[in-house]
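What follows is a single chain, given as structure tokens, in the form predicted alone.
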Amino acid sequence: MPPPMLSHEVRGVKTRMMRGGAGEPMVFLHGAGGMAPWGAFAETLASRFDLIMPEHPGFGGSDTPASIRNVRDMALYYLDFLDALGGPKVHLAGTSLGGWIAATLAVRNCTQLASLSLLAPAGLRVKGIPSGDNFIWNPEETARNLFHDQTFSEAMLAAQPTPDEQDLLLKNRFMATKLGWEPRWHDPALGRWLHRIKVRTLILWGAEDKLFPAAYAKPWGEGIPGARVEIIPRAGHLLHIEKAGDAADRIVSFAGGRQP
């Protein structure tokens, strides 16, 4: 059962978040589709950690401040978010857009981080290896291309959102476009500064990712000192959904929650 939705305010910006579990704090940053569901992935992380899943400003029921215009602004917002949490260092994880935000935060300041786990992050462009373009995919192409196991795609296509849910999805798409449209899903300067990430880092990627091909994992692993790169077979882009148990177990093991 998911925990109740909470309200959290940082420097006048109100956002929603879910929080559950106990132990060392872990913050998970969602991707462009919006707040991740509290499912098997979250339950596994919450079995070991005090799991905090915020909804980014500009998404869903969270405020949309004019001050957040790009991923760099979002990363600085999350530094304030971590300050406001207080307490010990956090294990930071993020998927896709959330991974890009997490990496951008870590480039700027790692002092509040105990570990970093990035699941197929956006943020880099690899010459000669084109990424997918979900801004031009139609709904069926999006569903088909985000998963390797097409049963997940079929479930996504069969979902019938309510009018209120459709409004939130439109809001999410608008903010995702604001953050990732130009240049498409990357920051040309980010790769030059990955060496500044001075915290244990895990890079997870689906072998069959059609949005950001698995070959993108290599420059992340090479750019972040000592980073561990793991490729999950028979998996597409949304690892926290398609490979929820496997991805969560790898993060928990890496972050020190359980031995492999």
Given for the second form:
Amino acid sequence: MPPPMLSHEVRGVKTRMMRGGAGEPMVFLHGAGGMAPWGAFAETLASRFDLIMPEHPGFGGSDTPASIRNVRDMALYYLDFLDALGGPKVHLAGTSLGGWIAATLAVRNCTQLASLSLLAPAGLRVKGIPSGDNFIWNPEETARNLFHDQTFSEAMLAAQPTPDEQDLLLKNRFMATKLGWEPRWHDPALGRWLHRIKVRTLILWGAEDKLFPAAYAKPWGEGIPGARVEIIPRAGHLLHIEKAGDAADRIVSFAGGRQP
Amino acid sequence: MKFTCFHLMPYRPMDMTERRKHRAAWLVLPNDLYDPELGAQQYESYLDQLTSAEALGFDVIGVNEHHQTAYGMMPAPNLIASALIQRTKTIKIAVLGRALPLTNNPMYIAEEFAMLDTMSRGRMIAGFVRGIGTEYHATGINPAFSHERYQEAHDLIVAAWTKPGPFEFEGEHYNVRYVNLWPKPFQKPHPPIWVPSQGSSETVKWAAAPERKYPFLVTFSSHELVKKYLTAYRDAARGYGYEADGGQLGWAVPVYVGDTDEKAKAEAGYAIETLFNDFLATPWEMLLPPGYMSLPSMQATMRNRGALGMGKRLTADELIANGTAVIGSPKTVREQIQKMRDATGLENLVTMLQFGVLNDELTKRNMERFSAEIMPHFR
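Moving on from the form predicted alone, kindly provide the form predicted together with its partner chain as a structure.
What follows is the whole complex; the chain from before opens it.
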């Protein structure tokens, strides 16, 4: 049962979020496609954690503040967000764009983090191993390239968004463009400062990721002291959908959380 | 009415069978399909065509900027303008336009126009555009900041042309500690600025503002859309409390004048189809990267995507019927132009008399017929 959509405000920026489960708090940051539906991935995490899934500013039903122009701004916004949450340290997780935001936040300030889980994060570039160009993929290519198991692609292609949903998808695409177009899906400075991440970190990657190839996991693992890297076989980019149970189990196993 | 002889300089020797194996003539078309010798021949033909516009009585020669495409061989239109200055005496030369957001230093644009304006003793017209969507893929510039960068680059260039230097320009995207142009433009206060556009409402309002009153050119659109956008400009001007002059209202359109309607279509039909289907058409992911249009405009466009007929091949008959191309006998062409003039009051006609694969001989005859049979009627 998905929890109700909540409205949340931090320093004048109104966003939407979902929150469910109980335990230590875990904040999950979504990718460029927008807030993930509350599915098997969220259910598994919510069985162990107080799971908080905010929708980024600029996406879906959230405000688009002029103050957030890039991922560095977004990361600082999320430090404000964590301050506003108060309470104990949070387990921070993020996929793709959300992983980039989480890592950028952690480079700046880890003091509020209990653990960090990054699922195929954007943010680094490996020279000679180009990322896929999702800005030029057509809808068919997008669906095909985001998943290894093509039954997920078929489902994505079969989905018929309503005009209102289409508007929200476009809004997401606009904000993703603002954040990720240039330099494409990375921050040239980030790799130089990964050693600042002083919290237990898990890197998860799909072996068959066509957006950010699995080879991208290596510099993350080398850059963050003590990071654990796990490659999930027969999986594409959207681990939280294609490998919902497996990915969530690995995060739970790494981050702990309360016993069921 | 003022007449501009405008050119895109397409790569005509295109192997169309190969071209159609790829999704566009832009960005992803392998450049081993380009032959330098044939390219040189294109430039020679096109420079001759544009130079002949002076003797044929045109007011303006127009060139433009596009990147990484067989659609137009002018990534640096100011180089063509410079060659034309040396070959002509009195005709104005319009660069329609430079794509302001695509550069990281708009000072270069200010400097180059100042040089050309001086070398031509004041014959330059400066078109300011944002480039088409595909160019944000070609250059890496973030389309989400396209409008911001356009406005800011415009402000910097106009200030560089008009304000005593040195001064400092403080922007969001552009920061220049010393703005101090040498040379300055020949014309006072600066070369006329024209704004070619496919009609975004933001651009219409901005161009029509009383402190600018920039001539607005609607490019390559159907009769109904040209009418709509020029009316929107006229309405915007009224909203600002003034009446737009006909010279502010422009229409950029491919034109072919034949002996009869049938002959014109037989001579130009395939060429106009190659312009729209083989040279210009791109998938929407390339044409409309997010942010290129404002979010509300883009949302409206995507809701109407089915109605736009994107992705299907356009025929010459359709292009003629909806007024996107004006092709026919002298009488037909005069009537079509008059119809648009009656509907909008436009007095600024930007004709493209070579288009697609149209060859040199037919282009020459087209230009001569246009000069002899069409222009005098509107003078």
